[in-house]
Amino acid sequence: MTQLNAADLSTRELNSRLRDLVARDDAEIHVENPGARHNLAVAMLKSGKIRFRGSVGYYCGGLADGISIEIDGSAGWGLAESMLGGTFRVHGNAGNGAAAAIRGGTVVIEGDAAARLGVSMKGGTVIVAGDCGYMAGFMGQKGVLVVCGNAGDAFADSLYATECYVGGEIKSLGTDAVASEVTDEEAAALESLLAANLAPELRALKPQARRFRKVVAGRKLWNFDKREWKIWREAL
């Protein structure tokens, strides 16, 4: 294991050191005193393990492909944005736009997520143990989005084919989003997913998989129909 003290390095120097260590196949890198600094560990394109011993700022791990990042604190806006692959775990909360436009990998937020969680995600898995803010899952195209707590307004607005699950209350569904019951097969898959990604003591506080609701697209926005132009105006 290698330890880096972020307090002694500029953001550019720290990111350069991280890339060099990952390229040398360092088993695990611990970063002390990240100080909620922005743009840490961006564009990490090789596999490796980085653990931030404190909170990070905006866009941590953006454009990642294969890296494993653990954050002993909270994360600012844009966590893991446009990630291609990898694993992110936040032991605190995450700001706006977490896991936006990801194409693969797994993002686990053990606290709450702010607005626009998983917007335009095109693959991958996002799990929030707590609540999420408004417009989570907006224009989600593929992948799986799981919110164990409550969801804010306009959940899954303009959804395509992302599988969305909510364990608590949904303040309001977005345009063309429809809630449905979880099937036994879906509940079993969801239970396995949560068991693999949430610690037992955290999972014990969450609802059973069969109590989740699944949110799917009503498909009215999939193809434009001038007879339903009001729906499109509402969405835009």
Second form
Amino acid sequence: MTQLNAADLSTRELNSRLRDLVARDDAEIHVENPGARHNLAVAMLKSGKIRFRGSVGYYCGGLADGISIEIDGSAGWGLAESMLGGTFRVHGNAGNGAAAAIRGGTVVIEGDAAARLGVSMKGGTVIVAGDCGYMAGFMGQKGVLVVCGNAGDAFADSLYATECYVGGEIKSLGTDAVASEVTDEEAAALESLLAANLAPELRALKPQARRFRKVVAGRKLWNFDKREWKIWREAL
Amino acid sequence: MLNALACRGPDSAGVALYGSPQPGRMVVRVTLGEHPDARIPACIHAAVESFGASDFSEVGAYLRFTIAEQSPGAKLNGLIKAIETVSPEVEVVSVGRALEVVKQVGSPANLEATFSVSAFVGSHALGHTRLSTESKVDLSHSQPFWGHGYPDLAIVHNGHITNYHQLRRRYEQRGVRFYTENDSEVVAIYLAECLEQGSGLLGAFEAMMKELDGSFSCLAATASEMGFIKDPFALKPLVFTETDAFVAVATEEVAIRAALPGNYAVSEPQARAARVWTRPA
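Now that we've seen the form predicted on its own, could you pull up the form predicted in complex with the partner chain?
Time for the whole complex; same chain goes first.
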């Protein structure tokens, strides 16, 4: 294991050291004192393991492909944005736009997520142990989005085909989003997904998490039809 | 904290500090303008004599003095008018039992160099470093804004109030004076009006959520309360932490971590969130 002290390095130096170490197949890198700085570990394109011993700022791990990142504190805006593959685990909370536009990989947020979680997902898996905020899942195209706690306003607005599950209350559904029951098969898949990604004590925090609901697209916005102008007026 | 955020906007910087009130007195802070005439302080002395003014001091472009406490919630228009008729350059920046607003053009580091803000002892404070987008860069347009006429109220705002012109017209028709072209000023005026009607800060925030449009992450404080509000779309950043020892709110976590060591959790509040903390009596 290699230890780096972020306090001694500029962001560019730190990212370049991380990239070098990962390229040399270093098993695990611990970064001390990240101090919630922005743009840490962006565009890491090899497999490897990085652990931030504190909070990170905006765009941590953006554009990642294959890296595994663990954050002991919280994350700022745009965590793992546009990730292609890899795994992220945030022990604290995540700011706006976490896991936005990811195409693959897994993001686990053990605390709460703020607004615009997992918007425009084109693949991958997002799991939030706590609550999520406004507009989560907006225009999701593929992948799986699981919120164990409560969801904020306009959940899954203009959804395509991301599989969305919410364990708690949904404050309001977005345009064209429809809540439905989970089938036995889906419940079993969800159960094993959560068992694989969340420690039992985290799952126990939200007792209602066992009663998940699935949110799917009503498909009214998928094709434009001018006779349905009323729906569009509301949606746009 | 402000130094950590200076890269977001170093046009101007300011703080609203809440110190220990002196019984029966209020602190008045007046800016003398960019190129003050040496005779202005003496003219202000004369103008405020009838308010029981004393303890005059001058630092940077500011004249500071205390006056006899005005009755609670009283409009200080008479005082403001008496001071500001001395010269068009002169502006009352804050009045309050505990509040002192210090702001100037330039970075937070400059602010510290001129006013030694870090030496101030008090219970709470708001700070701001500005990236000007739509209005000019000068002392008046910089933040925090005092709730003009309402003692001890100060605000800082990040965002854009889209119904600013409509609200401004409404207030101007009632005779409220606007000092700047900055849309954030209307937040201070709006909250001052709510507090004057006795709503308390949380009630004022709830009303603000209904009546002010656009994006806002906003902090406000009085001598006894401090809180934040986030707009319905969570468009602007704001994070906070709450421990037994302190409450800290900032645009970015990097500011909190830079100022306060320790092991605590930080989170970004949801859209429409409003929180108020009351200072223990």
